Amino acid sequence: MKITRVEAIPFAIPYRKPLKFASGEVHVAEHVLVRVTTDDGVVGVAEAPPRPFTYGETQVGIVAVIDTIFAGQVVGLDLMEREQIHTRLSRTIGNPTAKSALDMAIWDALGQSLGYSVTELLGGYTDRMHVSHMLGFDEPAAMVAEAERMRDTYGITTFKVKVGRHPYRLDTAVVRALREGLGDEVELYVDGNRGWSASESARAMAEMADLGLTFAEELCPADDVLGRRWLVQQLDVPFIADESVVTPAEVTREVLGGSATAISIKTARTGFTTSRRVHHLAEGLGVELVMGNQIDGQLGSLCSVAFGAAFELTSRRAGELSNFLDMTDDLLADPLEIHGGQLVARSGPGLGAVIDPDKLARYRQD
């Protein structure tokens, strides 16, 4: 089970429409598909989503860094060997999606190799997930259009909402026409990608007080260190940290300063392994996690409900494994489904992706 080669490949495939929100918007898909190949031949894959507005990864710089330092560090080590993995890819700063596909790529690979699922391999709770739809910013009418559609079509009835724009009277708006539109029935909570400032965040969520909202996710950055701490204080709904806990000292920063009161985690970007640390954490902690999106494609999503199917804490809520239902076309052979609201994890061993090689074909950018 010796690792002999590293790949990543940058491919591109347009969305349906652009996924926006208070710190970029989202047009194509340009993504990285990583791939490991073992001694025994066995071929493990998962997909490396750039986001330089929240991580200063791009298309290029995710490649590189795989092909002129991750790949030499862990070619020759055992699949089993993943603390020396860990270690190896933790030696560079940054760069969290490509050391996280690269993670994961090893974890599918190690699961083909014993013939067990990743979701086995990581703690088998059940194998399957309430499904979270994201929201991008849009006109009032046409966001509850959208969430009617992917209750009716798909079963989805928990929404997370993009907020964070000036002034807050245009995020407070929607929200209040999704739940006259949508009813009481369906789950909603707002994420801001710190497009406000704490005192903005503060208004907008007195305003919203009346519309049940589950969460807030990251409404002001962490860096308005007092800010935030002081508008954590004040909410009576948990306040979830995403782009601000990377890692597992970060969550401990936020959680023990008061700054976070649930955590996003996203396999995206810390693979399986930190991603394992950071649910040990919470839990011992005693915080909420809620399964996140990069907006990832059906492979990163297909990761995101392997690692949320494994624990009980993580697959209590809905986790947001849609998005890639806005993409024209994806790179699995056999596509996801969502069904009554719920996401499946593949039962096979490892991830139970497969590669269409005719799309990679087309899709690629090398």
Ligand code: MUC
Given for the second form:
Amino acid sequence: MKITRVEAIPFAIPYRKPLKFASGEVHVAEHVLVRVTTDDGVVGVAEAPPRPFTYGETQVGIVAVIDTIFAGQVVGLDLMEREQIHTRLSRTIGNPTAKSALDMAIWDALGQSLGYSVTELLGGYTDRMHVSHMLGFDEPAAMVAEAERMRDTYGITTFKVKVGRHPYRLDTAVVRALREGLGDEVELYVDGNRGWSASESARAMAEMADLGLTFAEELCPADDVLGRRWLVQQLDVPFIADESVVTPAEVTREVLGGSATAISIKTARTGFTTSRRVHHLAEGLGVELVMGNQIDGQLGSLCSVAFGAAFELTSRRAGELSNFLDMTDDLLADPLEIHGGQLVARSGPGLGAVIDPDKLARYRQD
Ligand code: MUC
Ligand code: MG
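Now the other one: the form predicted together with the named molecule, given that the block above is the form predicted alone.
What follows is the whole complex; the chain from before opens it.
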């Protein structure tokens, strides 16, 4: 079970329609496939989605840091030496999605080697999650139509609505149209990607007070320290920290500082090893968890559901697992399917992901 090779392969697959939100927009999934090979011939895989507007990483940067720093730190180690791997990768600051993809590919190889699914190895709580779909910026009627299509085609009844535009009424009008169009049986929450100030956020939330929102996420920047604390303390729904909590220490700071009352776990940003730490921390702090979406492809979504299904706390709420539906294609030989509003984690071994070699040849950029 010794790691003999690490590969970072850039690939690009266009979106059918771009996802737009307050901090950026994504038209093409320019991700990096990470492959870890062992001396037994086992190959583990995961994908890193570069998000320069969130973490500062780029596709070429992810390939470079894996090739020039991380590969050399893990080649020669046994798959079981997970804390040794974690410590070595932690010597480099930042680069969260590069580290996470490598970490998850190693867990995939470990699961395959031991004959267990990653979900079983992590916690084995259940094998599936309810799905929440993320709705990017558009006109109210188009966003309602999109939500209706997701509900009618896939049985999805939880929606995260992107907000954070100016004036904020562009967004409150959308959320109102969604509630009126879809009725009380759907769950709605909002994510501002730091687009509003604390006071704009407070006004927008007051205007949506009758709409039965479940959560509010990153409406204003965590760096607006006192403003954000002021906002979070007046809301009557949990406030999710997402891009402000890249590390467990940031989770602790935001929660104890009164600037967050729930946490988004993204396996794309904390892999399996650090996501487990964040899960345990949130359990200890007594805050709710949501499995978030880093605009992941199918492999990334498979990683999210594999982790989310492993624990009671992460599988309680719908996870954001469906934005791969907006891509024109993917690398998996056996595509993910959402039925009855649920996505099932594969029974393994490992992640149960098989990369289609023809698709990889078509989309790889190197
Ligand atoms: C999200 O939950 O914020 C958009 C930006 C990002 O970092 O992740 C996505 C989704
Ligand atoms: Mg978010």
